[in-house]
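Next up is one chain by itself, shown in C-alpha cells, the form predicted alone.
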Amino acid sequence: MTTLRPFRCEDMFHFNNVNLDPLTETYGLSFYLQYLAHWPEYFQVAESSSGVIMGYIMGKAEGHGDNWHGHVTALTVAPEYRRLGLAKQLMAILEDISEKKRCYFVDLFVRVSNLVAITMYKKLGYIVYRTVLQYYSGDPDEDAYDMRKALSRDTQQKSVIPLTHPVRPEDIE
C-alpha cells in the first residue's frame, strides 16, 4: 500500500534511491529546506508500506495577477515504482492545492529529450506553451519545454495559448 503524505526533513536522508535517476534534477539540502519552509503544502512524498520513498513532488505558487500559478519544481518516481500511477497522483495533489490557492494554471519545465515525461504530461492535460532555449546546463546544453495546464480560474484559457517563438531563460518571468 502506498501512502501520500507531506514531505518531512528526515526524508532527505532516505530519498537517494529516487534522486539517482539521471533525468531527476537534484539540488542542495538548503534548496529542499527552503521549499519545505516556504511551500510545505506543495512538497509531497509517496511512501511504500515498508517506509521506502517511492517518489516525490516539490513545487510552489508564484506570479502576480493572471500569471499567478502553481509551479512543479521537481516530480520524480524511483524507476522500480514507475507505471503505477504515482506521478499522476502526485500531480493531482499539486493541481488541487493550486486550485485552492486560486491559481490560473500550473506549469513545469521538462527536457525536450524526455519523451516519456512529455507524453505523460500531455495525457494529464498539459500543453507545450513554449520552448526555452538552453534551459538545462550540460554538454551540450539542452532546451526545455515550458508545459502548462489551465485551472478553473482561467475561464478563457488564456494561460495555455502557445507562444510561436522560443525564449531564453533570462526572458522567463
Second form
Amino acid sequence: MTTLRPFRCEDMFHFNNVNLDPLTETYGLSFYLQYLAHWPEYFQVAESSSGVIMGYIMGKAEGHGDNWHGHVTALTVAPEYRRLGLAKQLMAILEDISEKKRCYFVDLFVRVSNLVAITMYKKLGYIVYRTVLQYYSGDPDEDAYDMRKALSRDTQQKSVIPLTHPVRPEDIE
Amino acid sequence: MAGRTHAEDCVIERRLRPIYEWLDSGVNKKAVQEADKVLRKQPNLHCARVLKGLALLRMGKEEECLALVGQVVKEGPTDETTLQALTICYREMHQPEQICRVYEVAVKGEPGNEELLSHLFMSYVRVGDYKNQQQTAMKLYKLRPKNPYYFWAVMSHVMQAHKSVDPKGKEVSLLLAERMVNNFVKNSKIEAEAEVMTYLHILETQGKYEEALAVLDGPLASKVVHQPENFLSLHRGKYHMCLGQWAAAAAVYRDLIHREPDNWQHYVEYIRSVIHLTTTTTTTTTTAAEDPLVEASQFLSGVRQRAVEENSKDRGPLLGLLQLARALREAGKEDKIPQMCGDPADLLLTYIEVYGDKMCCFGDIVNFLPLIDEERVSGLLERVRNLYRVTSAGVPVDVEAVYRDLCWHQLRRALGQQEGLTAGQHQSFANSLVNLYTNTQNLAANMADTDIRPEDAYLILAAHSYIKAIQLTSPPSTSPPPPANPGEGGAGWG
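What would the structure be for the form predicted in complex with the partner chain, given that what you showed me was the form predicted alone?
Below: every chain and molecule of the assembly, starting with the one above.
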C-alpha cells in the first residue's frame, strides 16, 4: 500500500533511508531542483502507510525528431522495501507520461556490474541498446549499458535495434 | 553605446574566447593575462574588463573586481556578452540586486529589446522583487503578446500574495491574478497545461473550490495531458473534501481505489470522507442499507476479498479495513469496529501471513497495533510464531523464517512483552539475539556486499535491549554530566 505522489522539496530531508544505499547517488541540491522545475510530472515518490519514503523516480524528456525520448535519470527503492514490485510501478508512471508526451522510446544508463538492476529492467521489457565506455567516473571508471524500450510511437521499433559497437560518453547526443 | 557591426562582433568574440576557456578551466591567472592582451588592443572593451574582474574575483581579489566592474557599470553597457559576464560576477559576489540595476539601465537604453527585458525579469525573480517582476512581464507581453509573458505576470501576482503579510493585500493580489486568467479564459486564449494548473492553484489558494471543480468539469481540463492518470481525480477528491461534500469525495476515492488498489492515499482519504459522512448523518434517519459505514465496510471487504482471491501483490487491499478500524477508534467510535471491520487481530494475521517474509511488514502494520486489545496479544503472537519453522534451538531454518522471526520479535517488543524484564533479563535477551545473528549468517552468505542482510536487524534489536539493560542498571542522573573543559585533557563526552 504505497502512496504514489509528486516529489516535494521537503522530501529531501526525509530520503536518507533511500539514498544512503551504496548504489544510490545523492546529487547536489540544484540537480533535484532543476528536475522539479522542468519535469515535475516525472518526479514521483512512493511513500508507505507509516509515512516513510520507500523510493522515487526522476526523469525527463529530451531529443529531437525520432530521438525524442523519455529518460530515467534516477530510480531507487529503499532496501527494506525491495521485492514488492515498486520499481515496476514507478517505471510504469514514467512510461505512461512518456507515452502522453509522444516519445518514441525510454532509455536509461546502468552500471554493467549492477546485475540486479539489469535483470529488473530486462523483465520490464528493456534491451541493451549499446555500451557506453567509462560512463561512470570512479576508481576505476565503469562502463554503462544504455538500455531502451520502444514506445507506441515507434511503430517500426527502430529505436531498439542494438548497436554492434560500444560508444564513448562524448558520442552521446 | 553605439551599435557594432556583425563583423566587429565576430572579431571580438574570437578575441574573448581564450579568456572564457581559461575561466572555465579555472586557470584564473591566465584568464587575467589573456584579458590584458585584449585590452591592450581595445582598452575600453566592456566585456574584456568584466571578464578580467571575474578572474580577479575567483583569485580572491574581490576589491579589485568591484572597482573594475563598477567602472564598467557606470558606462552603462547594453551588449549581451558584457551583461552576462556582469551577471556571473555579481552572482559570485552574492550581490544579485546589482544585476537588476545593470539591466534596468540597459533596458532604458533599448526599451524595445525583448531579450534584455527577459533578462531584467529574471534578475527580479532572483531577488524576489515581485512587483517589478510583474511590471516587466507586462511590458514584455505588450511588446510581444506571448502567453508565457502574460502568465509570468500572473504568477508574479501570486508570488506577491504568498509573500504578503497583510491578508487584504494577499486577497487583492490573488484577485488580480484570477481576473487576469479569467480574461484569457473568456477569450479562449488558454493554451498550455501549466496555465490551467496555475489557474487551479489561484482558485485553491483563495479557497474557491466550487470554481475549481467547475474548471475540472470544463473544457480546460482536457489540456492537462502530461500528468499521471490520477492527477485530475485526486484534485477533484480534494476539492470535495475541502467543501465538506463527503459523499461526492467518497465516490471519487472509491473509484480511485478501483483503478489503483495499491495507492494508500486513496484509502486514507476515502475513509476520512466516510467518517465525516457518518458524523454528519443522523443515525435515526439512516437504515442499515444507507449507513455510509456499512457501505464502506462492504466496499473495503470486497476489495480485500478480491486481492486475496487473485493472489495479488498489492498490500493496500489487505489493510483497508484496519485503516477503517483505526479511523473509527480515533473518532471515538470503537464500538463499531467489530461490526464494520471484523477482528483486527485476524486482519493483522492475514497480512502477516502474506507479507511477514518481507522486511517491510512490521513498518506497514505498526500503526495498527493499538487496535489489539491486551488480552488478545499473546494469542496473536503465538499464531504469528507458528507461521514459520525454527530449529530445536530456536534458530530460523531459512531466509523467509529469519524475516518472519524478526517481525515476530518486533511485534513482541511493540506490544509490550518486554516491559517487565529486569536489567539482567534484557541483557540475556540481547545476548540471545546476537546468537541468532551469528547462527543465521550462513543462510544469506551469497548476497551482494551492497545489500542489507536479513539477519542484520537482530543486532539492532539486541542494541535496543542492551541499552535498556544499561538504563535499568545505572540510576538516572538528575542533571547532564558537565562538559569536558577543553583546557584539561581527560575523559568527557567527546
